[in-house]
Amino acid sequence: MGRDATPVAEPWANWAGNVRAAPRVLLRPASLDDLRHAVIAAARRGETVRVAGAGHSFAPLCATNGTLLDLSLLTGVERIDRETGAATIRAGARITDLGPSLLAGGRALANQGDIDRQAIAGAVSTGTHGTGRKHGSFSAAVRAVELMRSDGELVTIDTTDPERLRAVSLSLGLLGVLTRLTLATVPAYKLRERTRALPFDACLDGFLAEETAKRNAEFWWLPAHDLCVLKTFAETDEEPFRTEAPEALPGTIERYLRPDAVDWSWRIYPSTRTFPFVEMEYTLPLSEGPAAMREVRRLMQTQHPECTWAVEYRTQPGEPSLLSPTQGAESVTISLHQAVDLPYEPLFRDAEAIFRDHHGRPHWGKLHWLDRDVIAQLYPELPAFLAIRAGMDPEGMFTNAYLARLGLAGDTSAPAR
């Protein structure tokens, strides 16, 4: 939508459909001038502003009755630094579109998750990650960020200001509208994907050895079968090959146990995910992962046997972002899924109690039921983040009621809507 177009109110829903909002206006700026006009106009009205990304968060991070921005027209890889390999990317670019552009420059992202439909700014802002302690999340790859403040000014934050970079590399959109990101990349690489079924104890007990030996590793526990499927990635020079198969139903072995495949990394990482679901994920200290996973298994077998979607187990290195759920320590992440049209809250709440007992922190983009007091306890560097936020958004424009309830908006004079 251009600057002079008449804005039209549109309802908004996230990908899963569990979050809905009625913004006063949803704008799709086609240029930075359009974006500046939208932000300044919202500031003059005293209206809050959120950015929708691709809607792949299950928490109401984007919900607002103020101005909602869709940056999908601000997309593409702008440049790749020949000396460092760092790629400058416009904020609305979808992860799925980055692979071919980076490959043309001989580069690739060091890691990805198994969904690639997110906007890159949203993936960075929520700490979205893949698996493996050797390579970090999208937030950990950030080397510089350009963002727009409430007065329309563009500000660049890079490694010359390390504390603000630690804040903006996982900011939940609270510091301004991200417009460009510069991410570290690696030389383009191919991966061999292998999967195999294992008994639960054998898989869990041997997982760290597998994860240490491979570039990436993760597993799913399938409640209906009480079996695990271990997936590993190893770099290879082999020629690409794969056997195409239709997407199997959630909770089935066929969905996860697949023939070997080789391809460029950006084609191997993602999986097909067309069945709408909701998700809760907690990040736990590495040593706490196995015990927590065993308790979740027991919980689902004894109290929630009707929930048969897979439970995902991954690892992550410690990361420096002020709001990183890892808080700088090597971690395990455990993710529970359920169809969006089936009951999920009883299971998720019961599992959350287990994760909390094991010193867990929730993924910012996924479901949890914590309050501001618990968040403050879990994030000792939250005061530092809030101080940076107060300097960058003194009117509190880039927030909403959900983030304010979590204590992430700080003390501002503007209402969080």
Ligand SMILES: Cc1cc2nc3c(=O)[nH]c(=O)nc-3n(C[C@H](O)[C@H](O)[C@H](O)COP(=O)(O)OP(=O)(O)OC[C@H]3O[C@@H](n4cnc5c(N)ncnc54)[C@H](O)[C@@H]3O)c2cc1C
Given for the second form:
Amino acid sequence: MGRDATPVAEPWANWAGNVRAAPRVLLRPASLDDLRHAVIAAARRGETVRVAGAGHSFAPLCATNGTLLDLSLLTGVERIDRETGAATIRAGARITDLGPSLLAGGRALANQGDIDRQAIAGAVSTGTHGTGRKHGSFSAAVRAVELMRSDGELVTIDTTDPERLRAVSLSLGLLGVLTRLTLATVPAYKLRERTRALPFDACLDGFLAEETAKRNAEFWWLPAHDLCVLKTFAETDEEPFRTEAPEALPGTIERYLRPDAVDWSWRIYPSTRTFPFVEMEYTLPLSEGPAAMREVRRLMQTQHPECTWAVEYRTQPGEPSLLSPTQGAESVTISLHQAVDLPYEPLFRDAEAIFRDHHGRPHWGKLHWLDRDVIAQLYPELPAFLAIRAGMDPEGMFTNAYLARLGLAGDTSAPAR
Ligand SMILES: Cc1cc2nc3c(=O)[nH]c(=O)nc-3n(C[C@H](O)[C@H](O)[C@H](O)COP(=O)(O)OP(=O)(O)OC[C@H]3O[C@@H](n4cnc5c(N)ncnc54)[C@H](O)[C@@H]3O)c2cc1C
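Mind giving me the form predicted together with this ligand, seeing as the form predicted alone was just shown?
Up next: the whole complex, starting with the chain shown before.
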């Protein structure tokens, strides 16, 4: 039995500050023995356990008044398989730390999202994604995981057990504590980033052709300007460079244009997000994207001028995880943002109605107002996920009140503290 994990004194809040929790104890294990000790102690007390990654989810996935675990001391790339290129990474590693280690082995992640501050286990557990139909989310890259169950035992799930891999590759911390993840990688690559401003219709109408031609593409619609900023990434052998950003006045569209740049992929993908905001994102069938985007624009222009934050439009391939919001079909994702201290619920709820009309499913890490009946309809494989959960967490320890309310905790009778 290892020594006690270090208790951390402060209460917990997520990055945006819209979720706060007062766990009975917040522990930062420095080894797998520490982690085992913490998990077994919580099991003896009949307490629920949540793991927080970097706290970048907007939904209360990590909130608990039981034991909260922080794996930020269990970090680093452990090995890169010479034959397959798959990288085995400790669960607490931040995405931002992976680029240099993978590059040293000649490898890189095939795709990344808007920022790289998340823990790798957190990004995988919510299906965090970038843009483009050619390269999928963090969940889609999972080839194996090691996780700790409530009895402290370590279990490995890999491609020899495809159904459980489909469950654990997007599992919201419901199946145990992920300790190691093995992710597919690709040969290291450089990207050329370009942004340009376009009228709304031209951008939306031409987007799929642009996205097909490039490695990755996305656009942001800026309500205050009624213009879009299209961002594309193309693979290149050019030497890295960054042009100086010309001085742009506040309130001008130029503020949103990034200077052309070439660099290693992991330096190009992430942006910096300074102002705390909250976000709602829905994943929709590819063909529904344009109509839904037009309706969201009309909604914001006519009923919600209070929100001037950009709306992001991305694509995703169909993905195999049982709880993937793509449910196996090529998809569009549309994300709304609002400053955390401004009203957001009326807009988000109105937009949610549009997304629901277009057969959307919410991002698990972001805000939505669905109930368990709707979630059950949207996820026909939820019973398969719950059966796997019942086998892996029979005491119902790895849950919380929010997840139980959504029907994701199954029938376990443990108190969802
Ligand atoms: C500024 C910002 C930008 C974002 N950009 C994107 C984007 O481009 N694309 C996108 O898809 N999403 C994006 N998100 C959402 C974000 O990527 C997800 O919510 C992600 O889960 C956050 O990772 P995290 O490490 O902070 O995890 P947390 O929010 O801390 O946790 C997420 C889930 O993972 C579980 N978990 C974490 N570690 C473990 C573990 N070791 N074992 C078991 N379960 C674990 C938690 O219990 C929880 O259920 C963004 C969020 C913010 C705040």
